Amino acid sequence: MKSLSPRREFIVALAAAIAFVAGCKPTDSGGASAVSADTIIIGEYASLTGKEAAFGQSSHKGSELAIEELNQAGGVLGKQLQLLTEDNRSQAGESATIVKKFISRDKVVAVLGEVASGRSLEAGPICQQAGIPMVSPSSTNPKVTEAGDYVFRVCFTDPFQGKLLAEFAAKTLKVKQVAILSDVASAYSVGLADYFRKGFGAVGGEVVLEQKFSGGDKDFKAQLTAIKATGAEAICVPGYYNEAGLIVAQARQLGITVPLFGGDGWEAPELIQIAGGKALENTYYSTHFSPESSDPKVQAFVKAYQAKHHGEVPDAMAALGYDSVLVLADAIKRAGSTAGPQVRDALAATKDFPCVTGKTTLDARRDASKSAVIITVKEGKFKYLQTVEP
């Protein structure tokens, strides 16, 4: 008999452990799902379309992986599980109304997302009160898990990675005075920049000037000026990757050479097509994952996802939203159930479960305790610098 690829044995292994049974295609629809009594239905909401689509669609193409395989090995329980995806259009006020519609019309027995804090924090109440546990693939904000017991994350939070730029800023590039560039409009923003303030402060770091901006602008030459005017070793940007593009490219136009940093919301293709690959010299953000890794599981990911999509190399988010299905299949398996408050408890006991990201173990308020990467930008492609343990 042929030798199982790294990424089959993994499936299948996975697929023993969750019993599945032959499952079916999953489906993405708008609209009401007919609940069958051999369907395990979970909701996703995404930023597919919007300012921070590239987040959206990423996370969803790695949480349609995940399903697909799991199907392909059977399903939870004797069950398949069908994937409804909706669109929040990166607005405000969306996820909330989509939310609601998974559980009251849908009957949706858990729901994934978002990636952006903000959209989580309209969510997860909601799920709270219903009683239909939520698992954010990457919303970073720690505000985002204390809506309630129901609500929990596959990720690494601001408070963990606003600390270890803090102490890359100090230790790797070796500065002691930066500037904060950041996003009034954004939870994500404002959380990131208040850790990073504080840690750098705790290495003995000095924020000489902080400015900002709101999420959309185009122009950021007034408060680039106003930095460059300070002499600051660096500058701190903890903002997604549309403004931070248009950021790193300003500022090189302004001769601004120091080097400029942020988050995990930097991580798009598309930060590299809007700055510019030669702009994004000597700028560097942390994240969940490297496709680099030489873990075997990382490396049939990758080969899966490049296969499903045309050779694109997976990012953090699609590696998130592909944990996020495996880490609450696991849950549901576990449970014995598919009911909320048993899949509640099985979430909240996951310990050491294998992932692409590093493996997880939920704490006691529902965040995962990982890694990091540091990624930097060299020839105009994504390169891994180092990794960061919590």
Contents of the next structure:
Amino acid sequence: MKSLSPRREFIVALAAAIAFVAGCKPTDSGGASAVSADTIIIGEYASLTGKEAAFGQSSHKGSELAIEELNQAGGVLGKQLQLLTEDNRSQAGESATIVKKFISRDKVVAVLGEVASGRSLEAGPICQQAGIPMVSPSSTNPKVTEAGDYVFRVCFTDPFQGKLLAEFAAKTLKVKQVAILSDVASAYSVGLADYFRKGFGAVGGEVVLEQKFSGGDKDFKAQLTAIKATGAEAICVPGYYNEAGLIVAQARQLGITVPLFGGDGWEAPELIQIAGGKALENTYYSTHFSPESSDPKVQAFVKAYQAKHHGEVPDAMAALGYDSVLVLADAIKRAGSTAGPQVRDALAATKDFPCVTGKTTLDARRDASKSAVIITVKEGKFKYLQTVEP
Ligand code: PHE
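Form predicted in complex with ligand PHE structure, per the form predicted alone context:
To see the whole picture, the full complex is given below, headed by that same chain.
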């Protein structure tokens, strides 16, 4: 698939010349079209507001930091990188519209996004069709990169995450009978529930009951009461932090003391605010990154991030947002070009590239294989528990 016809390149160059003559300064987010000959424009669609604002905010802070560091070091191919960020308000349908605009109006070289798999699934086919590479920092549903050969991710996928949660339940929690409470409105949740179920069966476990909810629900007492009646020894909640937080709080209110656990969707400081530290004792989730790692690359990232954000500790979304920019910039450098097909080929050849979430190699499915960490909550604080290798 061709992304830039000679004619289109001419139009881009012409627009750049006009913008330059008119003295337009590129804007760094949203706003008007900003095409400049000496910048490489990258579009980022993110949930900066709305239900999963914690995801978009963190991911953006990470990508922004990487862009700043790269620009300070001289940019890429002698040009500065420019990040155009647009908010999809955590809503379905918005990401497709934003990405169409990025491609036709802003002439982005590549697209970054999203955290939530459902929204990456919307935008992937649009990038694929236009021949513009898309790099998802942290969408883990396998279908995301199945959109085609222009769609990549820099994180592990849910077949791995579901299996590691199953093994964690069997070996560390030592439970045999588990109930699942999953979100029917989320591609991520449906997928992860599935991979957990398969993985748990494979280690001799039994899913005694599966209950459902729909993202945005606030009352989970009916499902939890049904689960309590089964005597399940643990509850798997493959969902996002808003609902997971409420589920944990309501489970404890109903006198359910067994462990609850989930995947990376739990990760957000809001989880603790919503559920409360006490309810979160004996809960666990898997994710991509721990700021407690002694890796010098991680510590340099944590330090730079904290310096920029008043001491705030970066989470997995921030780390992967940062890594998505590094991987993309490295591919543009190796391609020696910003043309879609060349950048795509260079991305596909990414091998052992050092990231804060570990060495990144993109496989034939354009996915990364990386270790996961398991986090628990102790006295109202996230605490690293263990690392799981792929
Ligand atoms: N992996 C989740 C998804 O695909 C998103 C997520 C990533 C959430 C990292 C938190 C941390 O929807």
